[in-house]
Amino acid sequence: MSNFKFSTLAMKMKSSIIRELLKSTNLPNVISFGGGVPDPGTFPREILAKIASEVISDEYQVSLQYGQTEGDPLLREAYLDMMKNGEGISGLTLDNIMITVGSQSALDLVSKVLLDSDSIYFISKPAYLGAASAFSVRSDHHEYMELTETGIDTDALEKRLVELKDEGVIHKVKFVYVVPNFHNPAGVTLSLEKREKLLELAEEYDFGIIEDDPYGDLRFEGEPIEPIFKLGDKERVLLLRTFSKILSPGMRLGFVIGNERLLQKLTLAKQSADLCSPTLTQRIAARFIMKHDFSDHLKPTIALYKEKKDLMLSELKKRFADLPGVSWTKPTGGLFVWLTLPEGFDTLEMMDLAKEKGVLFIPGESFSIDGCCNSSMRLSFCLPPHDKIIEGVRRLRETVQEYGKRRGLL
């Protein structure tokens, strides 16, 4: 036991499950559906051994030596020339953009920078357990925005502002944050016409977006519908991205931008949580993305994980349309299945017998911050390979159907 006091702070926070199943995804003969783990063959791994060797022999001073807050000007350079180039997204400067240790250290950030304990923010349900812990830490004041096949329900998302306005605290209301590609969990895309309603909101209740888009570039079908960021501007929304799904994970970045003001407060932020991010990885990825066009890059990663994500819905298909009361989303992108079973089923308690039978998923109770989602779980297909995937759905048919059994639900 602790001699130490621990604070309020450290008394909320809570282990992820996902770190935790993590741990067993290397045990013999479990099939892990759990984590977004990239599949490894998707590493440009010798492009990067190349890269790596050069930058600490040729650029050591820097690559090897402490860095700016905001992150490597190069690397801050040459990711602002590919939103212009591929996006279009134009006007912005190093002052608008910062790089930190993967997607999660900037929502650690945005929590700090934006929330007190009485803050209001808005989150999807299901949520990003990632954005749910960095932000319920600081504020016990989340309101839940009910996902749909296109995203959050803006119509009742506008009619609890208006009840907030009536209640008199709509000023304590300090963002909405959305996943709007192929969402985690759900992997639902928030449609062209709800991401202008949300901006003209928040033009109206005076709120902040956090856009989290790690997900967009993995695009299987469909036209790409335009960033949030892009349709309105930078003093309205704040824009995070990641290499950690098209680039690789352990090089742990993440890219922050938004308004300048924003981002001196985060940069602040982040001084005192880490001073600065890897130099050596921003380095070897600035000269990654300036030597190579990124979008050939992913072309066969986009390939790959369409072929599994088709591979998935066709074996769910298989072993769970006899089932009534199973539905499960179909996403056009990114790398999670939403699956949800009927009422009645607790899917973290299912947990365990998963396990005897060798598959694992990440129940639905996790992307929620006061246990809701109950029935439903999260599959992702992105690591197993292909025969892996068969199995493991097969086993989890076998699971569903025992537990079902000895609870009294089928």
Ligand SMILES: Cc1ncc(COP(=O)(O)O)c(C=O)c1O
Given for the second form:
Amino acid sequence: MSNFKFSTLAMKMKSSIIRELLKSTNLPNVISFGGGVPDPGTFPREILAKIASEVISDEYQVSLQYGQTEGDPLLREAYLDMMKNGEGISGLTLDNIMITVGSQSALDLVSKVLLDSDSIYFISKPAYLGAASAFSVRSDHHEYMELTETGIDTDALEKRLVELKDEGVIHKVKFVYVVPNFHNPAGVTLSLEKREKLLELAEEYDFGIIEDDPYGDLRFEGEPIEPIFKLGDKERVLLLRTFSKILSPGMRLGFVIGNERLLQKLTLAKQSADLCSPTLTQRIAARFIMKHDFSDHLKPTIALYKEKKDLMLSELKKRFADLPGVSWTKPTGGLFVWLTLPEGFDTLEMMDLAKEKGVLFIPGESFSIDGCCNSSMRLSFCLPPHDKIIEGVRRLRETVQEYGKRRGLL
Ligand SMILES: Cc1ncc(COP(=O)(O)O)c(C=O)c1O
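Please supply the corresponding structure for the form predicted together with the named molecule (the preceding block corresponds to the form predicted alone).
Whole complex next, starting from this chain.
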């Protein structure tokens, strides 16, 4: 109980199953396929330790001081250089980039700056929970987009936009939110054709695109697809990137790239949220990317995750192939496998049994604002060591077997 009178916004906030589960990640004997938590072995800790020491000793006047709300100019410049040299995205200045406390805070700022209580926004089903919760506290008017093997269903999106136009509310559509590469949780990647179609729709119906891309750099196979931001322009697309999955989530560094005026508004919103992102980790990251080839740094990380992904897929095949009606995605990048059990299975309900068996996953139901995907679950293969992946999938099969028997489904 509290004597404080909560705001409407606070009353809409829900506790996240993922956050709760993360608390159990370190329990002894529990194997967690839960949070998208990077393998700490991928953190370049010796290099970072050396840089941190230098940055604190030699650059303390910046690294231990308050910084600009927009972010450390050195890091912003270095990141823009990386985008130019690595992805051919040019023509951007320091006014087009700001640093946030991870992408999550960027999503919160976007929500603050773009959404009113009657605004409409589009989000996939299933969706990244952090985005769903950042947006849904401000507006109840979400529209879902179904996911296919090639990302959001742009035909259905177009149909719905036509309907909203006919209803006279198209001006209320603020943005379409997409995770273009190796979607969290579904693992799918938005095809080039659909990226182009989305841009056409954004022009025709006058809305923005929030391109949230934490996983694009973690590609195991195939050629990268051009970012929507590059195919379109900064007037229509806001690109969110993060170092969480490719350097260190503890450094809490997100990058927001977009139109100057929009960034000015986001900066104002950030001022009232946290004044500035931590100057120490920003300067460490700036020195890291200035001194090291980022794609070389990523090679062992990608190799490790590919190995773990292959292992999880082969174990799933070994343990689940005999179970009719079970399917799972075969990701070519990112950190997640999306597994769907036959109709009737409720993965949220199955959680208790899974915990007893010593294995954790995220139930599908948590990836939507108002429920979906009850028979699915997200499995992250990034954190557990190889032997635990093997044992975890074995425990998962045992859980499914026992739950299915109890419920009369098997
Ligand atoms: C799609 C997506 N966006 C944003 C984030 C937030 O990442 P961070 O705040 O660590 O940068 C995540 C984290 O898992 C994510 O999956």
